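So this first bit is one chain, no partners, the form predicted alone, shown in structure tokens.
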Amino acid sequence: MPPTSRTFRAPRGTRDAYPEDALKRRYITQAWRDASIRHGFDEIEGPTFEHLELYTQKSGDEIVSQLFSFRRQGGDDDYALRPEFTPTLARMYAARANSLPRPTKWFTAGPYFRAEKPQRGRLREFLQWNCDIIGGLFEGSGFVTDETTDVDRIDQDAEVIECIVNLLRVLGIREGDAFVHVNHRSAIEGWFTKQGVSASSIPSVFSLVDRRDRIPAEEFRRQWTALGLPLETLSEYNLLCELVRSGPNISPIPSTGGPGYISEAGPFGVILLPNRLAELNMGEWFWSNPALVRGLAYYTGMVFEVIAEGERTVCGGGRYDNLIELFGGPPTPAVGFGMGDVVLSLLLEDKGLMPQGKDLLDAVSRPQASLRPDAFVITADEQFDSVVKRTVATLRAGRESEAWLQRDDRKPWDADRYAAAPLHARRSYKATRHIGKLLKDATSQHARHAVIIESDQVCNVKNLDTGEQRENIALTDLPAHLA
């Protein structure tokens, strides 16, 4: 007898992408790639499956139930489809740590897999964008761990958040549509310690409170008491969480966070990071959130999530200064984030920010960000370091046209949106002030132009292909000289 026919559907938690669906994915992944390149990240790729031990070494054996794991028939090795990229990144960096630049800035985007219950915004197969800054001025033997002296680390934290905010702006998501919720692991750990929670219980507590908004209140209460924690502490924590309803601010986490939430000075990152974001024109995106912990055990300092409309987590990340060492590399500071395409796609659709039809075709057909840096910004004078950072941030963000801003029906993909388009801009991370060495750094990174900051208003621009140099250019006119 002929076999009985059967209608097959896509596996649960996966998606079929017909032509317009595939174009919408391309619109998002192209925006991810452009944002990464403009912010000086280099693209890498890794395998879609790894040795299972790579994940259990970082997260423990309990992670196995959340993975699609397998063993080849007749083989001895256990593998897992990758649920995230950080372990792969740590493995890759550790393998070549001594030959990589300081810092190393990498990005990647591709498919990931998690064996969890599918629901709106969470699937078993999805695309994810990752950006990480690894290493810095204090890496290697004896790198500084006291954040009161490690300003470099705070600059890196601000830089990864800058990349996310500019990506959201390009896609039409503005201040008020989403906020960057920020906390510091040392601050919240100190709070729980002063509430009587033992150091050995902190990882379990963090894992639980990270799920606070995803499980029913009664179940959260049950798991809380199962950890041996008093209900009085739960009441105090719930009070602390209510602070996030007070609204965004660019000041440090408020002292009303309860007795002992942070010390008088606070962790250095809590105090300085909002100031750095404000300097980069991102202050209105900042939201102090003492309820945020991100339950993964490898986070060591600043943690953050981008939350839209009060509830949807668009992306998350933080600082993980011990992970590279765990995978055989040297002690290395690092910070990064991951953003999935599922929640972002839903957000864009819900807000009318996903192009359709010919607009979608036009948007996907536009030129991508230049792989060669358009501008490499340097200065010989330490007092203008902040001008260098602001100039780089301004070039990366672009400048929107007045005509576009004044239209009520404007869309993020309109051809006349920018008076000055976003550019691929970099700066030197070297400590030297020697212009010759800084220009050599710009040349080694194949930049088209070196922008030499002379004051807080004026720069010189050198074409690194022809050697031609134009002087005394106003910073407000700079984009026109980089075409």
Given for the second form:
Protein chains: 2
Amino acid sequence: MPPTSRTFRAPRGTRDAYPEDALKRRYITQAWRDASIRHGFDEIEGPTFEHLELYTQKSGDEIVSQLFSFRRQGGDDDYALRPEFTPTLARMYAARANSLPRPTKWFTAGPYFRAEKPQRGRLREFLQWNCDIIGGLFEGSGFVTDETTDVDRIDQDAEVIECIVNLLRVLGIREGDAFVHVNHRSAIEGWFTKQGVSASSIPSVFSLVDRRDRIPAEEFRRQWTALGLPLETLSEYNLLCELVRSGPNISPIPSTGGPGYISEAGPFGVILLPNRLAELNMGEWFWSNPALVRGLAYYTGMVFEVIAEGERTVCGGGRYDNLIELFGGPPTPAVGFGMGDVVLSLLLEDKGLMPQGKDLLDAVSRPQASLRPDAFVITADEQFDSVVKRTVATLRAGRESEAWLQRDDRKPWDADRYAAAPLHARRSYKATRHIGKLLKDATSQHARHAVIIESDQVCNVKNLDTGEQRENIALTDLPAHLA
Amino acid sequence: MPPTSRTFRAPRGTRDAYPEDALKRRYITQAWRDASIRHGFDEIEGPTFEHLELYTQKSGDEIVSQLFSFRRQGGDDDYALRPEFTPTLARMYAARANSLPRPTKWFTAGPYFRAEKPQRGRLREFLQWNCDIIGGLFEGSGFVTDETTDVDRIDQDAEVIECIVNLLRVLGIREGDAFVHVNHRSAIEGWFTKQGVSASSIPSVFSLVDRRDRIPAEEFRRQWTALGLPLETLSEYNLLCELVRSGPNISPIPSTGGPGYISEAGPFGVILLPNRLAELNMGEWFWSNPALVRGLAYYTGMVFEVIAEGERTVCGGGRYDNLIELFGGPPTPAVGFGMGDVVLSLLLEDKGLMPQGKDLLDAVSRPQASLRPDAFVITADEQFDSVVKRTVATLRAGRESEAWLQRDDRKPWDADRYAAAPLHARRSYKATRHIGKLLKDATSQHARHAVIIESDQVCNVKNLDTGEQRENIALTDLPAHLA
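Given the form predicted alone, state the structure of the form predicted in complex with another copy of the chain.
Below is the entire complex, every chain and molecule, led by the chain shown above.
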């Protein structure tokens, strides 16, 4: 007997995307992909489901109730739909650690799943973008000395944030619309240790403060004291949180004083990061947030969240120097972030930054970032290292035209927006100063041009396809020479 | 106590894609997307899992053992990872049937799942591309008369095949490398009815012959007689299958004679399709295959498979005029196909048609198909309808340059391949001949140019952004005017 007609709905917390919505998703995923490529990340993809144990290995058995888990009929392996990418990334990196570049820079974007109660901004199926920089520090790799380790770590921390900030800029979110809230594991952990919290209780305390905005004040207070913390410390903690709400802290954080949250971070903790971001021309995005937690059991250093108007968290990440080892790899430092599409879409829609109709078709049809680096920036002279980094950052960010900036009705997807379009720029992570070896590095990464920094004003540009070299080009004219 | 280090693998039958593999996936998915867009399909996306009942509604309870099914801890809804897209498509179409265009042309590409034993060419997680044309025939929509219904149905059947053939061409697969094997439900059903199979036994018989190549001849023979079919009919059936192996049947199939498989198909069954494909300049891809089954319980008319060297099935599809109704929608004709990435990738790798290294980076960095139609082709004169269809097909296919065709080392991703690149071309599906109304249709679809066919040689081209119109353009010069 043929079945009778009946109607069905999408599962609760999932979405059907009809053409206009599917295009808006693509507008976002394409911007994610372009930003990743321009910042030198390579795309990878993992399975949509994994062995359940991959997630309990990282997060313990409590995670199981938040997962969609299953086994095959008649089979005996337990699987789960992936709730996040990091365990897959750690597994994939560990499996090939010895043959991968140092650092390895990977991005991925796809569907993720949470078996939680759906609410505004949180769905059971959503898209997420991940970028991670893995390795390249204190690994005896021969090109990084111990002395530079911390500086290089700040460089990597800054580079993942640079990628996010340039993504937000491309989408039309400006300085002041959103901030990168930054904290350091040892800062917040040190503060709680001072209040008498034992090392073994730290995870419970973090779990509580992580839920601070989601539970009533009275209940928070009850759990605070239940954990053995005196009530006086709660008012000091609340002061810490209030400080954060009062405004961004752009200048370098003082290394002493204040609520005492910084002295444990050491000289290279979060102190160098705002300087580094200022050098990348994104100092105004920095916000020191001593109350930020982000489930620190897993993070080992810097943690951050991008928080936009309405206290909406657009993305979060941090440094996790122990995780690759937990998944069977060698000790390997790593830093990365995840950004979902749900909050970001709501933000763009609310701010009139989501194109519609013909604009949307045009925006999604634009050429994508080139997978071959437009520029591979090198120098023979150590004193111009900072010029190399600044040049890479400038090329990646692009430059908006004055005419466009002065228009009242300007939109981020306008075809005339850029005087210099954002480019795919890379630099060598090798310590050598030998131009021949650096050019070989550029060629092996299939760069179109090598940009050889000669001073803080000029460079030579070598076309790596033709071998032709142009000399004494002003750095301000560089984008035109690469276009 | 911190967990100890351990290693993990990807679940059996799933894949980790490191950068080079991820790029190859993108090479394929981008080609899928470009082909879909150029043929006027709009992208949609559904959830990665659905209510389990969505699949049992279409395929009965037997499907459950082939699915990864699950429920949320503490929840009571049963879900399953999607094994195919069609039930989601039917659900989504049914939910908005009244407000969608006629026909609606949708495509989608993403991950799908089968809980089967993995083998070469069949994985538990794979990518699949779907294109479907839904509605636009015998729906009292006011612009299709009963007399044209069958011709329009053949047009739609041909259009989905056109999209596949142009995809294969772009990837470097030529006439003769693969064929579109076509059959008609009533043809194969009629043949079995003649052998004395009752209507109620047809599904069991189809289920058996669908597995013909996967079970030993002796076992096939046993099951054949167990179904009540005489052994003599098996040799006639085998003859039918051998005929298919002997070579493609390019010319229209005779409507009588042969093993009697065609007389039930009616004048418009599969008979007009090869002619229509020949008009689209893809007649050499057609292969009449009277033994083709494809689980006909679900199909209602034409069924097809693209079969390449080594008898590898690259994709399959057909007409399913009853399915939308089964999912609560109005009676709605539909035709579509699904193509996986696994067999296609193996085929491209084996034939040296998968780019590597710098070629791969370049190929994936090329501009994508424009979401705005490059050309919307119309005519005021019914006698030029076939010129409209031919012009659309010519623009979609593009034209390879003579110089490239004569090179021995040519590759499908060469930058100099096309004298005229494949374009996004559409035509109106409205019956009106009023140019003003047709131009309105072009504008509402955000076309860049309207191409107004004036004869079988010339057209006028109106730039819909500027309003500028150029007249008396030879059809052979049209691509240059649109570029």
